[in-house]
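The form predicted alone is given below as one chain in structure tokens.
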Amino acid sequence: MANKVTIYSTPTCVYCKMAKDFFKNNNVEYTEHNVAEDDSAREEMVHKSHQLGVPVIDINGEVFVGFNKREIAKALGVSE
């Protein structure tokens, strides 16, 4: 079964770009929400993470704040 991955990001966020590059390099499909432009996505992100920092990454319902490559790779079942 494929992982359900959602990333809440902003266009200027360096760690968001690192996370998206990591997903691309590991052939992980993801849905991206730009919280700088999408108010409802920002509210959803705050509801999940209880904060405004990005990236917020939701992998199969498990929420990660920031880009912790080791934890995210583990959750996705891919190598770092």
The other form holds:
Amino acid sequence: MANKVTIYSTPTCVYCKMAKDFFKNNNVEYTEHNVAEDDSAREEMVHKSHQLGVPVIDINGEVFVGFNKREIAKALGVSE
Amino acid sequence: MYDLIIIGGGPAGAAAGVYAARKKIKTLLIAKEFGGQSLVSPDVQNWIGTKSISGLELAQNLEEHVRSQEGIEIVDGDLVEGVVKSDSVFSIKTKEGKSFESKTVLVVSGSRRRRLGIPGEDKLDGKGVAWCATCDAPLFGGKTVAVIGAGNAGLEAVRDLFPYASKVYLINRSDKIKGDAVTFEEIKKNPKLEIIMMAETKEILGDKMVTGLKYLDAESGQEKELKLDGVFIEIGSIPNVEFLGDLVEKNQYNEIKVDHKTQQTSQPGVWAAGDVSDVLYKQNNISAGDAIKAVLNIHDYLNGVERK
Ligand SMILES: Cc1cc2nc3c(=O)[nH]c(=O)nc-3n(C[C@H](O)[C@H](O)[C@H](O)COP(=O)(O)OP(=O)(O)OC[C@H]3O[C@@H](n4cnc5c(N)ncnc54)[C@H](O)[C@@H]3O)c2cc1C
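Now show me the form predicted in complex with its partner chain, since the one above was the form predicted alone.
Every component of the complex follows; first up is the chain already shown.
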């Protein structure tokens, strides 16, 4: 089953880039919302995570704040 | 039993790792994360030999350089929580419950951001309380924010916020701006800025998100409130030394005292370098160079060589 992955990011956020690189290296497809420009995505992110930090990563409905490679790999079922 | 355990993976840790491996010292490097503090910098322009590099790319290069060395062992994603010495052997315990033994230890754990230690700061962390303006400024588009601290980091945070925030307060505890005068003159011209001096921040207000802050106006002795959506805290940094207990001597800023010729600490068998040490200038290149000094001295120590 394919994972449904959404990342809320800003262009200046280093951990967002790390997360996206990790997705690419593991052939994980994802949807990206730039919350610096997209206000409704920002609201959605705050609603899901109850906070303002980026990245917020939604994997099949499970919400992660920040990029912790170990946790994200586990949720995706890929190796680190 | 290792000959050397390196604690940290910033520029100091990476430089130490490369030199230790090339000296064939049996080494373990333990780091929470590779790259160090400038990881979040969009552009590092003084890493010698490289005109311009992002903090992330610099971090990746450092990690790759260490990992390409033969013989070095690496534990990353874990934290050292304790270092104990008994009979000239050091036992090191990590958060994930691992433990290792070594003849020598190099502490290159750097520093982290100083916190205000006031109500609301922890509770609203990430909920309007922010630590990196370069990273998070775009999240505050059209919002009112405050920057606490008027050192260089504070002034730069103000500058990073101007393109996004609709209003920026700069809150300073003393009556002097510590940061660079040229930067201060530049930001002062922006009508979005309001400067509040002699203001001691007492509390960050808000339930689910930041709604304001309370400060003591030292001149009038009155408590005042500001309505805000975000607070950027830029009041300096403190060394990561807690895991050492009182194994080594520290100065008044809690930085590890070292002999600047060898990087030795007060505890035989323990060296320190980079931002965690009492080095005067805290920079990537200096951290790397001082850590190399330490490894060369550790190599001598392990081989029973004493240089005067
Ligand atoms: C935003 C920003 C921009 C900067 N820009 C520049 C610049 O352009 N040029 C420049 O020269 N300097 C710059 N600096 C300063 C520079 O980043 C530091 O001087 C440098 O990172 C210090 O290196 P270090 O290896 O001593 O410590 P750090 O970089 O702090 O690295 C410490 C390492 O130890 C690890 N660690 C900490 N505690 C533990 C523990 N308990 N267990 C295991 N590991 C641990 C950390 O994960 C990290 O890997 C900048 C700093 C910041 C904050």
